[in-house]
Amino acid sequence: MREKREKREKRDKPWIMRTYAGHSTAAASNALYRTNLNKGQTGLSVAFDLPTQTGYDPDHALALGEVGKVGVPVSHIGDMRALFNGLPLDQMNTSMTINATAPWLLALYIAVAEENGVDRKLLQGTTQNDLVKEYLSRGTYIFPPGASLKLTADMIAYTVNEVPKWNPTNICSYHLQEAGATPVQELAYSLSTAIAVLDAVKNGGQVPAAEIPKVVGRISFFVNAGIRFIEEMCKMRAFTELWDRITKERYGVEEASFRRFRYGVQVNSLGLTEPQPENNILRIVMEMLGVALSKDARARAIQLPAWNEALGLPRPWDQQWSLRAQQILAFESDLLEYEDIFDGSHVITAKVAEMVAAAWKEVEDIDARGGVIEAVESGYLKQRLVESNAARLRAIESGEQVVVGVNKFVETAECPLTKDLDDAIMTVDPAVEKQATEAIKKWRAERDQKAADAALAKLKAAVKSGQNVMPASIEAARAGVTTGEWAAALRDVVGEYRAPTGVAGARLDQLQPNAKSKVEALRARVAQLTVELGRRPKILVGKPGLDGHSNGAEQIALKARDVGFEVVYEGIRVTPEQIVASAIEEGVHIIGISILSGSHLALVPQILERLKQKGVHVPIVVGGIIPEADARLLEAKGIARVYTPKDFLLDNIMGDLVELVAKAATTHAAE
């Protein structure tokens, strides 16, 4: 008994344990992080809604069915305010999911610490602010990749000293693997974005060499943590090796503790399904183990998604499930009274070099193209994650790559969690978006506008000039500008961007011999219906509103092409007006739309009515995160097939969309 208990007394601090989380409006948020926070979390990881992400007021129409759906709205300092009333900001850990406008969001959340007597050198917490993987798989990026890199320098340079104890930026891995990343391309262009970083600040000239070791002390990690248990826990391990190296080498970084490779997680979401969902909550534990059980690597913060995650947004029990399961492996386990016990594994000790080399190769390449910024810029890395994405969807079409329930042991009695489905889920009520457009309207009209015109003359007159954005951002959020006005002013001056889609030079790896039969015969069928037709038939595959989640319409224009189609597809944040023009500009056979944000009953309706208004009759099939409920609704409006994660099956989508196209025409000859 003595022993047990001296071992208990001797247990690690566990980690910071977090739920990602936000909805609808600042004070419901505000709500469910109290009711979080009283159940044991201790931590926040704020996610903001889209429109805020990626820099627009609820009132914008690029906003239409957006606001408050993923996360929650964030448009001025009154919101900020209203998010952590009552809050200890002088006491939370507080990570918040935000890349281009991440100077914004801290400069809001400065001007209210400060508001509350807070010091902000007593704030802690992280921004995310890694913007490559938002050119690479998350899609929230606004900015050029150079102005959106020196944003990011700006953050850091600014943070060493005013704010210490903030992590400016998060190089976060984790997108890369819901985007297709192998562990290697995670652990490689992960490592290449923060030596993109940490060269802009060593070369800004807004930080003394003296404190680059501070800088390197203050970045962060977040990652990703897959199925495969051994591979995910020496994929850090290797990040540990890795990250040693180049501080030390490339930046001289002496202190060891400056050195440590700090990080997050949130475990793997690509990997939640939508059959049989109940299974989730398994693979959510075992991915946590591993980045748990090895003390050399062990994570500083988790967050883990809910087991629904696949079917909807997540209700507060959801999230306190997944809550305890790290509750459950930090406080009754006997996991944190040990050294790293996998320390002195041959099998260990052979997968991490194997990583590491294979990384480091990866790396030097990125470097040789001229850094991870010119990799971008040229689609490069965009076309890599979309050929591994391909390549892993294939697996499990084929069946190589086993999905318990849902390419083998599909076979299952009913759930009890989703025996009524349209409650396993949340849903964020329609007059939220209404509400909070009065609301926007209301504080333009109420605050003292001409400081906040001054504001945003300063904030621009600083961009221009090159100045650090942080202080003029401050003055601006306690002047009352808006996230909406504060994105344009910085658009501009240093313009907006449109990133490389990675479909058009990405190629499929050679077809195992049972899916080589499909894609001829559906090859085949294609080049029927081009004779019938008299040319190809051509799909256009659309992203409106803000959700850059692009990974599913990528691989969908890419078998699209494969199999024969002429393929038009320009990438995310488009507006219906603009998929109804380009539909009649390039004279398309059928229409596929995506969207994984939640806003689909709000945009596909407005595509819908815009094409009966242009006289334009093709079929539309629909993609997305999509409640039964809300499809049988689509459906009744007239679309042609709504697609789930479910349907995972690229060869059977093709084969309807052949036949759709077929029976169009079919249709419309007979009119």
Contents of the next structure:
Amino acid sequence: MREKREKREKRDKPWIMRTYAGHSTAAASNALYRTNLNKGQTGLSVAFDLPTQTGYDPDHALALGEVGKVGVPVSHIGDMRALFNGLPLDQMNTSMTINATAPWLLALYIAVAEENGVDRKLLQGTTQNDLVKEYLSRGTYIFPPGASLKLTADMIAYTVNEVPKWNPTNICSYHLQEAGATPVQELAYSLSTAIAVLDAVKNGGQVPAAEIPKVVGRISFFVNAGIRFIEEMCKMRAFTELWDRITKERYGVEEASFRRFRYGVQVNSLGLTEPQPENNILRIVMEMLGVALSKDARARAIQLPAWNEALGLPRPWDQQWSLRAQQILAFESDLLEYEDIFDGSHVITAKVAEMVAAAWKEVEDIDARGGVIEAVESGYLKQRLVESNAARLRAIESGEQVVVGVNKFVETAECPLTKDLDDAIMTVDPAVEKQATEAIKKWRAERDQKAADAALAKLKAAVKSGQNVMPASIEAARAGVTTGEWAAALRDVVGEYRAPTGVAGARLDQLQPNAKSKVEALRARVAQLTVELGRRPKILVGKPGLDGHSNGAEQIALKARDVGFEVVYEGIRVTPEQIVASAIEEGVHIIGISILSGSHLALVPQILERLKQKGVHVPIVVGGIIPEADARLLEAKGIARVYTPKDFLLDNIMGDLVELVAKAATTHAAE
Amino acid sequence: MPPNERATRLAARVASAEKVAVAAALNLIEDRRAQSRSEIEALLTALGKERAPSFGHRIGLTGPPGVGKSTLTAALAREYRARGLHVGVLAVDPSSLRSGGALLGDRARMSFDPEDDGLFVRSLATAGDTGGLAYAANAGVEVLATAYDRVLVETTGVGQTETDVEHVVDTVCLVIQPGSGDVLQFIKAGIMEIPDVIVVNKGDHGKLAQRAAADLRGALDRLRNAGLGDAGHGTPLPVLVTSARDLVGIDALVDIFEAQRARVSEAELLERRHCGRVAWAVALFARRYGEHGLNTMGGRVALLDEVDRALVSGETPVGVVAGLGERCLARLRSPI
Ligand code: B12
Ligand SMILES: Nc1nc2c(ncn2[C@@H]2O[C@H](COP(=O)(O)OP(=O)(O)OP(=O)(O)O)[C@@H](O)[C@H]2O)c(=O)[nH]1
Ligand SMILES: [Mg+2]
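Next up, the form predicted in complex with its partner chain, please; the one we just looked at was the form predicted alone.
Next comes the full complex, and the chain you just saw is listed first.
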């Protein structure tokens, strides 16, 4: 009895528990945060909508269908006030998943805190602010790599003394795994990113050399943890070891506390399935073990996805279920009573050593290529990720990698959780967008226009002359400038960027023998169709809107090439107008649209309308996160087929595409 | 509608740069079915009547992979548009797989205003014509050149893996990037056809680019002094530094193109276009049917002569190659 109590007293403090949340409006999200905190969540994690992340106001044409959808819109200081209304900012630990517009959102946060009499020195939290992984995976970048790196360096230089408890950047490997990265790629690419950021600060001249160790100490990471949880746990230990080496050897940091690998986690979502979605909660729990078990490499903060991840947005109850999993592990189990339970395990030690060696080799290779920025611009890194993801999908398709409920053990009783599928997710009221559009117009009309103009002019001048962007941004925040205006000012000065798609040069491994015959049959069919058509079937794969989920489009494009299609794929964030123009100019036989952000009902009809207007008749298919009812709606409007994650057999999809082209050709010939 | 009338109508719509028509014409010339051949020839003949034979300017951008040809093409297209000229782009992609499939990646580097009717971009896979310009490229250029004032053709390749681009354009612009010493080697060794303009792109890499340009100029001067590799017209070969990324040197490059175009006489231009078509047709034939095929048809010199005469008499290169191919196969098949 006594012993037991003693153990309890020695328990470690649990990690910070968060839920990635935000939707509709600042006020609605504020209410959600309060409920979440009442449920025992200990930190906030703000999800912004895509217009806010890509620097557009709700009334911008590109924001159509996206306002308040996958996160909260924050367009000006008024929204930021509403978002944190009544929450004590000096006691909060706020994580913001914000990147290209990170300086702006931090500026708004500081401005609101100071209005409430909170000293900026007390603010705690994180702005994600890792643009490299945006180019490689996440897709909400705006500016060219050089300019982006300068903005990150500005934020680091500014916060190190002005907001000393803030993590100005959170280097992410999470999104790399979500784009298909292997554990070694995750290690190497994210550490190389950290090196690029620290080099930029070191060589930027804004921070004196003596303060570099302090800067190093403020760098934190955001990591992924997949279902191979032993290997993932080893990955965390490898991170710890490599970061210690880099900080010591490359940046000469002596203080052990500044060299510690501090990281937060969101566990893997890419592997969460649409079929038998209830199984996902079990995957989530196991993945959490990977980042919790080893005390020496334990996460500082954890957020978990929900069981219905592949269906659509989670409802509060879905998120609560995941939060409870964390709480049970932290408070019911005995996990926090022990020192590191793997110390001395030669199995773990050997695995970690192997990963450290492999990752280090990659880090050196990237260095030899001129660093991570160069390797982003040349398309090398993206290409490697696309290849890894293709290998992963092939292994699932061939059954080599087991996914329970998907390619094995598919027999199932009816799941009570998904009896009414379309109610098993959260939907955002479409009226939100209209209200936001009107509200932003009102905001602009009511503010002191002269003050806003002056602040914007000052901001531009600061960026042009290479000054730190933060002071001018904070002033602009106070002057009522909007998110779209802030970003437009920077777009004007530093320009915009389109990242390499990685698909053109991607090479695929040899197929497994059992998969080969299917692909060969498809190739033969395409060859035959080529003779019939007179030229090779040509497909346009298009990603309209602000949605950055490129995995599906990339893999469809690659596979189509593989079976013999000519493929045009222009990357993310193209407009419906561009898609139609490309389809016409390229003379494609079929169009494939990929949308995962939920804006399909706004965007697909636009494309259809325009094609009709231009007199183009080709079959169109749509893929992504499309709820069943919406799929029927789209089909009624003329979409030939709708695909969702459950359609994981790419060979079957290709077979459909070929037949759709063949059918369209014969109907045309008959006309 | 009879094929000839259909072709005449389509040609007229192409000439008025109606996008759907330009695309339809390009779809047609890519069509390899035997039954489409006469229609293609009719189209090409009809297109020939829409414009004066010396109309426009066709520029080829060629160079090693990844030097920024697509980015530069996009920048050039914008500059021409700013000058009020209409632009057609043909991006020739050599990267098709053995399966014949291809990922046409150049377009991703060229985002344009979709509402602009004065700009048209088409990707073309080489579809098995290993190492060479696509079968349809020659005709594709004719289509675009009927619709637009300036035609830009992007191809990858340098040195021995020459792409035949010089046969379908008036001006060849070789694009390289700083640090690609191999180009210098090719020029020194005389392996490479000397282009009309050399661009060192990625000039934003600083001194490196300027130095590469200086090295090139030096090497070219030495060649000239040795009586080799004259750019023609007695002027030294222009070597230019650009940054397609930062839009530096783009207007100067367009100035050079425009000056070169203005300098050639109509007769010279027509001669070049004619010789280009002859050479393209023979090269394509040789690539398809090999040395043996050439010999079967009487050898390269005889073939050049034959093609020359056929084109003068009004046949189209596409038709000539197809006809030669059939005759060659028939001869090969017939018992000796
Ligand atoms: C991986 C992932 C990411 C990665 C994306 C990496 C990348 N470069 O693609 C990262 C981590 C970056 C990411 C970020 C975000 N994500 Co996310 N993400 C996912 C996840 C887990 C898997 C998607 C995926 O890649 N699957 C693998 C590919 C191969 O499958 P697929 O795209 O579905 O394609 C298949 C079919 O759909 C179909 N298909 C798809 N496209 C096409 C096209 C054609 C022509 C054809 C024929 C077929 C076809 O065929 C494919 C083969 O099976 C999903 C949930 C899930 N499990 O599905 C959430 C999900 C899509 N994400 C979501 C959200 C909200 C976001 C964010 C917007 C969050 C935020 N507020 O910031 C961000 C921002 C991203 C952005 N810029 O838009 C939501 C979307 C909600 C909605 N629709 O209502 C989802 C559903 C998660 C959730 N439940 O909340 N995400
Ligand atoms: N720094 C710099 N990068 C450039 C410049 N021009 C192009 N790039 C980059 O170089 C890479 C290749 O550019 P592309 O335009 O695709 O080159 P390409 O020659 O068309 O490539 P292929 O068609 O694959 O042979 C991209 O990452 C471009 O962003 C430039 O002037 N400066
Ligand atoms: Mg290119």
